[in-house]
Structure formats: C-alpha cells, structure tokens
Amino acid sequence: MKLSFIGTGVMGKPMALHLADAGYDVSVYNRTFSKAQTLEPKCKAFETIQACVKDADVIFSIVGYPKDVEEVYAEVMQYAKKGAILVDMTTSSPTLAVKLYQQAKEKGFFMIDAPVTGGDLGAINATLSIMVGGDEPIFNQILPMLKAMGSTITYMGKEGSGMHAKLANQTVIAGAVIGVAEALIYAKEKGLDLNKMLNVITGGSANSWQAKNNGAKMIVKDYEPGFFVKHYLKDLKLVLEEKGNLNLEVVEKVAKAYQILEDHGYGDKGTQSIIEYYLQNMK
C-alpha cells in the first residue's frame, strides 16, 4: 500500500518514519524540500504535493495552521486518485474538518480528522494518543497505520469529532502547564529548592505530564521546543472560537499569557517558556 505524508517537521518526521518502518511505501513532502530529504532512503521525498500524492492510497498530513490545512487539501483533492483516504492529523478547526469531509465526499475521497497528543517524544516513541473523527469503516481501514504511530487510538465519532476531542485535550493542558509554572514561581518566591519542590509535585497527586516533562525545563530555562508556543496559542484560540456560550476562564487566562509571550518573541520556543510570563512580570 502506498502512503503519502505531508509535513515532516518535529512531529511529522518521526511519524512518517514509523509508517515506513511498519513496511509501508511512504512518500513525503515538506514546503522546505531539504526537510523532506532527511527521511530518505526510508521514505521518498518529493518537491511538489502533486508528485507526492498522485499514486497514494492514503494521504496523511500534519502541518501548522488551519489555513495551511485548507491550502494543502485544495491541492491534494486536485491531484490525488479517486477513492484515496485523506487523514489530517494537524490540530485544526473542527468546522474546517467538517467542511473538508464534505468536499472530499463530493469529489470521491474519504476524509478523516485524526489529531494527536503526546508531543515530540510521543511522536518519536510511537506512543501518541490519536483522536479520530469520520466514517467508522474508514477508521477501521487505517487503524493499523495509526497503530504504527500511536499507542492510544480512539474513535470519537462523526467528522470533526477528532478535532473537538483534541481541543478538549488542549484545555486540560492549559490548566496543567500554567499550574506547574505558578507552583514553581511560588516556591521560588518563598526560597524553596525548586528541584526538591518538583520532586514533591511529581511524586504525589499533583503530578502531570507537564510537571514530569516540562517542570525541570522551566527550572533551568530550557525552552527548546517539543511543542511551539505559536502552535499551542493557535490551539487555544481554536478552543475559544468553538466554545459558543461556555465560560472557559482557564483557557482565556492561558491564551492571554501565551499571546504576550509570542508578542515578546517566544513564538518559536517551547510551551514550558510560559514561566517567563511570571519571571519577567509580562503584562
């Protein structure tokens, strides 16, 4: 079976390689061709979407923003063969996911929304959690491929449901990441040893993925991105766009903090850099 993978960045590169390691014939495309080339010889790199997708049975994508998703699938639906399964794994707009599903159906394709969570380590270790929306029979067809990239695969329901699930997940992260930052700032202010404090947090009921993986990075100001500030801010804005009449105070607070960080030049830093919002008393 021939697969295409569009977007070979921090997340997409290891995900595409896992598919190749699972025995699939994988073609890859990235706007920066040199990034796609780094996957050779396991994958075949192409300089255009047209060349990458024209023979593919299943086409995966994980790109930056909803506008990128829409642009990519305008091309994909122009050049892919009829009957191909299209799987967008970007954290994107649920409304857009429904729109693309309908467009795909009209043009003879099958569209699935399947965003992921687990960060760069999850992508590297093939332990991602993948939330899937779309037609269940199509989900069942691609399930072996999803299992090559993740360890927790959950069918959430009709088109757009995967995206809604991801936004709910990002809402949880908002509380966790700012909670770790505020705890460390409080401990610092009170003269506590931050490494000992982090051991307390990760050893008890306050533990979380954010505390375990990003807490130590906050302490030493290691802001190398596992997940970019600019991309998480995009996610939080999507939550706020989709929330309707819900009052989501934590999301609003965290989105404001990350917007300020981006305005101060932290867009390409990791989400753990939120501690700078407090260290620099950004307003």
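These numbers come from a predicted model, not from an experiment. Numbering follows the first chain given and starts at 1. What we label the rigid core is the largest C-alpha set whose atoms superpose within 1.5 Å from one form to the other. First, how it differs from the form predicted in complex with a further copy of the same chain.
- Annotated hinge between the two forms: K166, selected from K166, V254, S93, G122 as the site between the two rigid parts.
- Domain motion between the two forms: the smaller of two rigid parts turns 9° against the larger, based on C-alpha superpositions.
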Second form
There are 2 protein chains.
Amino acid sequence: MKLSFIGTGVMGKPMALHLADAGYDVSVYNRTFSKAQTLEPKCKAFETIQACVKDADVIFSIVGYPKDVEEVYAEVMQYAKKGAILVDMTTSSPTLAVKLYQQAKEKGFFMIDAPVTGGDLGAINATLSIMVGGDEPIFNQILPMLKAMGSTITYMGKEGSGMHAKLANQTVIAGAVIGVAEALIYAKEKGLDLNKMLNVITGGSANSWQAKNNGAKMIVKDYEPGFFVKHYLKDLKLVLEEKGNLNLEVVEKVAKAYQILEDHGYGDKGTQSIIEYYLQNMK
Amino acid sequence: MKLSFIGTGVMGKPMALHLADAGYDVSVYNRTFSKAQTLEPKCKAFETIQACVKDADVIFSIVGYPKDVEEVYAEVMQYAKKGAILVDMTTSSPTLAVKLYQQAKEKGFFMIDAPVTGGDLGAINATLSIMVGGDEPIFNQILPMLKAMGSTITYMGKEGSGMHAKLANQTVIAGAVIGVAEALIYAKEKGLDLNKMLNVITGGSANSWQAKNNGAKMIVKDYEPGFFVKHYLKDLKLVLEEKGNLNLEVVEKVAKAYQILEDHGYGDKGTQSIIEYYLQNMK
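Here we have the form predicted on its own; I need the corresponding form predicted in complex with a further copy of the same chain.
Next comes the full complex, and the chain you just saw is listed first.
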C-alpha cells in the first residue's frame, strides 16, 4: 500500500516515520524540501505535491492553518489517483472539512478529517488521540494506519465531526488553563507560596492536566512551548467561527486574552504564558 | 485534651467523630440540637455554645456562611477559657479570618483559619486537604488533630492564608467546570456522541477532575449535589470581594452564571448543573 504524507514538521515527521516503520511505502512532501529529506531513507522525499501523491492510495496531511489545508488539497485533488483516500489531520475548520469532503466525493476521492491531540511527545511515542470524521467504511480501511500513529482512535461521526471534537477538546482546555492562571494570580497577590498552592490544587477536585503541567511552568515563568499561543489562538478562533448562536463566554474571554498576548509578541511562546496577561495587566 | 466542635453537619459530623476516635474528649454543638445528639455517645452534645466550649482547650467550627462564623465566635470568645485555640474550618472570608485572629489575640485566645477541600467523602474517609493560616507554633500544636481529619495538611502562612488558599483553589475549579460545560454544549450542538467526546477529553491535556466527574454527570443531567451551587456561589463571591484590583474575568463570568442558576432555583443542585445555564440559555 502506497501512502503519502504532506507536512513533515514537529508532528508530521514522527507520524510519517511510524507509518514507514509499520511497513507502508511512504512518500513525503514538505514546503521546505530539506525538512522532507530528513525522513530519508525510511520515507521517500519529493519536491512537489504532484510527484508525492500521484501513486498514493492514502494521502495524509498535517499542516499549519486552514488556508494551508485548502491549498494543499486543491493540488492533491488535481494529481491524486481516483479512489484515493485523503486524510487531513491538521486542526482545521470543520466547515472546510465538510467542503473538502464534498469536493473529494465529486472528484472521485474519499475524504476523512482526523485531527489529533497529544502534542509532539504523543506524535513521537505514537500515543496520539485521533478524532475521526467521515464515512465509517473508509475510516475502517485506514484504521490500521491511524493505529500506527496513535493509541486512542475515536470515530466521531460524519464528515467534520473529527474537527468538531478537536475544537470541543480545545474548549475544555480554555477554561482549565485560565482558571489556573487566575488562581495563581490571586494566590500571588495574597502572598501565598505558589508551590504549596499548586500542591493543594493538584491534590483535589481542582486538579487537571493543565494545573499540573502548565501551572508548574507558570510559577517559574517557563514559557517554552509546549503548545504555541499562535496555534491555540487559531483553534479558539475556529470555535468562535463555528459556534453559531451558542453563548461560549469563556472561550470568547480566553481567545481575547490570547489575541492580546499574540499582539504583545507571545505567539511563539507556550500557552502557559497566559499568566503574563494577568501579571502585566495587558489590555 | 478537651476539644469542642461547632457545626455537626455533613462535613462536621464525621470530622468530630474522627477526633473522638483519635482519643480526644470531644464536646459538640449544632444549632439544631438533635443533629449534635446523633454523635453521642462518642461525643458529648450540648444545647448551647457556652456549655460546649467553656472547658475546651481547642475549639473547631465548620458552619455555613461568614455571618454564621462571626456569630459563633462572638459567643465563643465570650465563654471559652483564656488560652484556648480557636480553629475555623468553614470556607469563609479571609478578611473576617484576620479580624477574628486579631480579636482573639486581644482577648487572650489563638485563632487559626483552616478550611478544607475534599467534600463529604473526604470528611468521612479522613482524607481532607486542609489549608492552614495563623501562627505556625499554634499550627504545630493542633497538627495531630488536623491529621485525624485530613490526609494533606498544608501550612500556608499568616492569618487568613488558609482562607486565601481555599479561594484560589475554588478559582481553578471555576475555569475547569465552565470549560467542560461550554465544550459539551458545543459538542452537543454539532451532533457528537457526548460519551465518546468525554473519553477524548479525559484522555489528554484537557483532562481534569471536573471533566471526569462533573462532565459525566452533565451528560446524563444528574444534578445531585456533590457540591451545592449555593455554597460554591458563596465561595466565588468571596473571591470577588477579596480580589481588589485583580482582573479575574473568568471568576466573574462563572459567579454570574451560578448567580443566575441560583435565581432559577438551582441553589440546592450540584455545581455540574451549570450545563443548564447553557442548555436553557439563561439570562
């Protein structure tokens, strides 16, 4: 079975390598060719999308923003074999995912949306959680490939459902991370020892992955990403684009805070840097 | 050593019984005398605060609201022995805790603030987390008693620090619980299977105690408390009273949502009922 993988960045590189390790014949493409070359000899690197995808049975992608997804699939649908399965794993727009699904159908392809959580470590260790939208029989065909990249694979429903699930997941994080930031700011203002405070928080019903991991980083002002502010802001904007008449007040607040952080030069910092929004009293 | 325990409700009853089981001579008082009587014969029940506290070396309390705390200690400080240690374990106002600490000092007592987390199960199993403010030597004197009631005892600093720590803890929960609610509302609107969604959420960096426990209850609309809306709203209002110039936007949003829930008759429901704020689009 011939596979293509488009986008061999921090996430895509280990994911493509896992597919190769699982015995698939994997072609890779990256906008910066030298990055694709680092996957050789396990994968074969190509300089154009056309060359990369023309013989592929299944084509995966994980790129940056919805506009990148749109550009990539405009080309893919021009050059891929009829009957190919296209799997976008970028966290992207559910509306775009539905549009691409329909275009693919019209042009004789099958499209699946399959964004992931678990970060670079999840990609490296093949422990990603993958949320899948699209036709279930197609999902079942690619399941062995997804299992090579992740440890939790969840079929969420029709086209776009994988993207919606990922956005809902990011919504949970919005509340969790800002709650930790407001609590630490309050505790600091009241002169409490923040490490003791975090021990209390993580010892009971306030505990969360965000408190344990990003809380500890907030205390020492370690803003290394982790998960980039600019990428998380993209995700939250997608939630707001998709929310319709829903009243998602906390997502709105958190998106606003991250927008202000990005405007202040924090786009390439980790999401834990939201504590600076409070420390600097940014407006 | 003679101890008194004031307030033998859902929390106070098992806490007082643990002290008795640890070998202390425990007198108990409750506004409703019959509730205090249910602790006999392990503890001795009294019909007045005066009779309950007059011989005590250490007096504990866990009552409802700051005004109850104020009333209780007005009486306690009238009738307790000079040199007695007074320990308020109610989640109450840090400002009131500081005021009572000073009054106690003037009148020849020692005052400690020691609110708890862990709920009724933590009280029953003696696994409470107890956050302590006040003079450290006094803290050390009562530490064996606190250890009879809790498994994590943290000395947070001077008078009021225990209360501040508890309020910071409640602030973390505010973000966590509302993030879960907004995510589930989004997922529901997009037609996703909410149980699958919660599995995804709890499998990664969105995971939290609130998602795991209250998320599951939100899905099936099980609003049994748990932790009462009316009590949590009290805690959030205390945070807002104490925050000074801090910009705690999410606490404000969440307090507003719970106020609206209380106004709609949800005061005696569990905090997970915040999902109804979104489902009913309450204003």
